[in-house]
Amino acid sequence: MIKSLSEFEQATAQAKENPDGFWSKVASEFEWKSPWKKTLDYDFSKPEVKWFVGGKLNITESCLDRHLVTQPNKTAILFEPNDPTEAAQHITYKELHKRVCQTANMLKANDAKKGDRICIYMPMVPELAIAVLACARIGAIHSVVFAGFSATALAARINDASCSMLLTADGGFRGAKTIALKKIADEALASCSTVNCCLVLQRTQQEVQWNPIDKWWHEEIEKVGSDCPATEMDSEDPLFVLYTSGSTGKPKGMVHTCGGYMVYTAYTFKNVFQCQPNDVYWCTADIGWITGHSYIVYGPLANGATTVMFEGVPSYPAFDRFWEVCAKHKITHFYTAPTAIRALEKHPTSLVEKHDLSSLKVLGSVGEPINAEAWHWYDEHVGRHNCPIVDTWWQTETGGILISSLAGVTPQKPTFATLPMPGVQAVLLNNEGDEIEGEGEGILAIKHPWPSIARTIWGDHERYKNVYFSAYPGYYFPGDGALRDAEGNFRITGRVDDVVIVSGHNLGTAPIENAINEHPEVVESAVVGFPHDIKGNALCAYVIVRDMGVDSSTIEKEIREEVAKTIGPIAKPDQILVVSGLPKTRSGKIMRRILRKLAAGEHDQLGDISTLLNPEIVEEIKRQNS
């Protein structure tokens, strides 16, 4: 673990000068069945990346088996149910190992084998994490689909990866709602020809339709033992496929492999969060997203940490649920999304103050750049100015955190992700693809592979090449813009396709949103461009205010003045719409593609909006725009 700024600088220098030697040393801390012959083999022009070439392993031996010797009775997973009156579960490493092996045997007994794709569509219960690890145990490739997605979205993902098995549940609890997961799964499977077995966990006890391929989880698990040796995998064998939204609408199945992913997620978890042996770490994400894969399951367990799984939502039964759970379990590390922070910030601070949060040591932010107001609220009311905040930048495609401060080790700077991790060579490019030296603003790119980079898009390597490696040959292009200060700290300024050219000026939408969000009545905003006869493009701002009954004309005037003052008159939005919400994905990302089409009046070209968290908001905006 990096423990000082000088150690961080030393590691960064070593990783740049001798990447092979640096990552070989890091990788040697894990369980390998046989060593690798070559640390790295890559060519970004193809693109092809291979780490720890020839090495054999099974990731579950580093996440589970090795801890049986040193800490079998330590809590591995602490499960906090949706209903606060239901008892929490403390699953030890010994018990987790047993249940993973048993579940792996259940999968094998139902004809699952190495290389098969298994789709997992389950609520946030321990069996979800256990299923993920059980797939890894036998060498099957897991494809987790967030249990809030529609039947159409689920079917598309099952069919894209030709999954042979589906793991689901009768239903799931989410706040006051009970979600009929089995019903949605049945609807999806009606258009999936490759699935020949569906294992169903009982969670809600609701009645379900039964089909010939269906089997009850609790009945199947009784038939098998708990001895399951880990299947030997090559370092470059796929570990999982995880789908991320594509800008064209067709989801991209990002493929992550066994060796490099294990090494990098464990390394970043250890160093970014600085967890100590008795700490209790809680990432509030769902395992359906990459954050859940890397920083609820694999990263924490590879480090022998206690990781919390939360089934519920921050608003149930009241808007202090996060803080109640932190106090109840003496959480030390709390990692959540700016969307959640902004939602909770709207409510009285007494909801935070009534709970004892003195156990907290480290706060984290993930999913999008955090705005200044939310950062300071988080720091003051949750961290009480005592907790470093790690503002982590990374993507589904990167597998792990690429840019972040290390908690209490490297300097933090509000709204800045700060410095790249050792081994991550982040650069800024201008529009011609030339590197910008020193302080400046441009296109963010990475010029050397790191171990957990996605290797391809499932079934479509050409698309992988076109999306990430063609715009700027020789670099990985994540699609984000950034600015860098004199100390080398990076601030993510938003998607590059969210840079709008207005009257010949390149305007990043993130700084404009930050200026709008400074208005005391504004909760959240999103700025997009739309075609304009004179300027080429004009700006439309969608704004959520604290009180929807307030006079919007006054707010609009004040917003324009604030933007003019902060950025310049050129950045003033032509159109400001006060709305009650913004269209978001289930992971909390604002769907700017939809907002752009709405602003341009292209109401009939929105595509499938059924997978949105709140499709009804689209109709509200349409009415305001008409």
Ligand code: PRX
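The structure displayed is predicted, hence computed values, not measured ones. Residue numbers count along the first chain shown, from 1. Only the largest set of C-alpha atoms that superpose within 1.5 Å between the two forms is called the rigid core. First, how it differs from the form predicted together with the ligand.
Relative to the superposed core, T349 undergoes a C-alpha shift smaller than 2 Å between these two forms. After superposing the rigid core, the Cα of A599 is displaced by 2 Å or more between these two forms. With a cut-off of 2 Å and the rigid core superposed, A13 has a Cα displacement that falls short of the cut-off between these two forms.
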The other form holds:
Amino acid sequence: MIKSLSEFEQATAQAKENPDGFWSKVASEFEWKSPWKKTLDYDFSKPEVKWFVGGKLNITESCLDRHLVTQPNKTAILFEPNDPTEAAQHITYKELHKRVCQTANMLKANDAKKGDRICIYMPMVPELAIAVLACARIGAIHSVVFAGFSATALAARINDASCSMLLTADGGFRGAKTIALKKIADEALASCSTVNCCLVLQRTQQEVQWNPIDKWWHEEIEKVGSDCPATEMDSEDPLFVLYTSGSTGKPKGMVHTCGGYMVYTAYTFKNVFQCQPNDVYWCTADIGWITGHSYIVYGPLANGATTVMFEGVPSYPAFDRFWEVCAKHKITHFYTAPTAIRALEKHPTSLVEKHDLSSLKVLGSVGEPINAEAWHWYDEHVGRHNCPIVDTWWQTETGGILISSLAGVTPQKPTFATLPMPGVQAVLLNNEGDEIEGEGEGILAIKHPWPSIARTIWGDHERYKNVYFSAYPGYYFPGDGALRDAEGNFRITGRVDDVVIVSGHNLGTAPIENAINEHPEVVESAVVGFPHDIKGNALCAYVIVRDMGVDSSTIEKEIREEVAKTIGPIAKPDQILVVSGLPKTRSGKIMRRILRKLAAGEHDQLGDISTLLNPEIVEEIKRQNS
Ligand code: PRX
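Switching forms now, from the form predicted alone to the form predicted together with the ligand, please provide the structure.
The next block holds the full complex; its first chain is the one shown before.
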């Protein structure tokens, strides 16, 4: 573990001078079935990246088996249910190992094999983490789909990866609501021909419809033993696929591989959070997102940490739930999203103050830029000026944290993610693709691969190349803008493409537009983001309808329903404006920059609109907006 600024500087210098030697040393701290022959092979022009080439491993041996010897009775997963009156569960490493092995045997007994894709659509219960690890145990590729996604979105993901199995639950608890997961899964499976087995966990005990491919989890698990040797995987075999939105309608299945992902998530978890053996670490994300994969499951377990899984929401039964859980479990590390902080900041501080948060040592932020107000509120009311805040910048594609301070070790700076991790060569580019030296603002890019970079997009390597490696040849292009201060600290300024981060969720505007266009009355639509107090960004949809005389409130309602049905409730636009046209260039391209300004109410900052095909439409939208 890096313990001082000078050690950090040393590690950064070593990783830059000799990346192979640096990562080789880090990787040797894990369990390998046989060693790698070459540390790194890469060519960004193809693009191709391979780490620990020829190495053989199973990630679960580093996450589970090795702790059986050293700390079998330590809590691995601490589960806090949605309902605060239901007992928390402390699952030890020994027990977790046993349950993962047993679940792995259940998958095998139902014909799952190495290389198969298994879709997981489950609530935040321990069995979700166990299912993920069970897939890894047998070399099946997990594809977790966030349980807030709709049937259409779930089906699209299952079909894209041709999953042969679905793991789901009867339902899930979320605050005061119960989500009918099995019902949504049934609807999805109606259009998924590759799935031949659906294992259903009982969580809510609600009634479900039963189909020929369905099997109860609790019955199947009874039939198998708990001895399951770990399948040998190549370092570059896929570990999982996880979908993220892009600027076309189709979600991108980012493929992460076994060796590099293990090494990098574990290394960054250890150094960013600085967890000590008796600490209790809580990341509030859902395992349906990359944050949950890397920093609830794999990173913490590879380090033998105690990781909390929380089934509920910050507002249930009251807006002090996070703080109540922190006090109850003596949480030392608390990692959440700025949108949650902003939502909680709106409530009286007495809700925080009434709980004993003295156990907290480190706070973290992820998913979107953290604004100054939220940063200071977090620091003052939650951290009581006593906890370093790590603002961690990364992506589904990067697998692990690329830019962040190391808690209490490297300097923090409010609203800045600060310095790149050792081995991450972050640069700023101008529009011509030239590197900007020193202080400045530009496009963020990464020059050299790090071990957990996604290797491809499932089934579409060409798209992977186009999206991430073509705009600025020789660099990985993440799609974010950034500025850098004189000390080299990075501040992420936001997306530079058609992705909007709403409440920390990465939403492509294209799939939302496609959903809106499904409405029979809609001719064309354009969705943009605009600043929002709590969500960071909200969505505004400009919609052209066939008959301008129609009742717009009905259309708005139907559009929201359509979006919820096709993507999920998280993608519902806050604002829908029925307009007679959209500002377009003479070549017919929608001028989103102008729509963004209009949605933000920045009517006097539109720049030159005289070159538009239809400048009069801008005046019309302005009138509607005011
Ligand atoms: O725009 C950046 C923003 O979230 C995007 C990645 O979203 P996703 O793949 O869903 O992963 C989120 C969790 C890692 C980035 O391109 N983002 C993430 N973390 C930060 C951030 N923006 C600013 N500061 C951050 N700390």
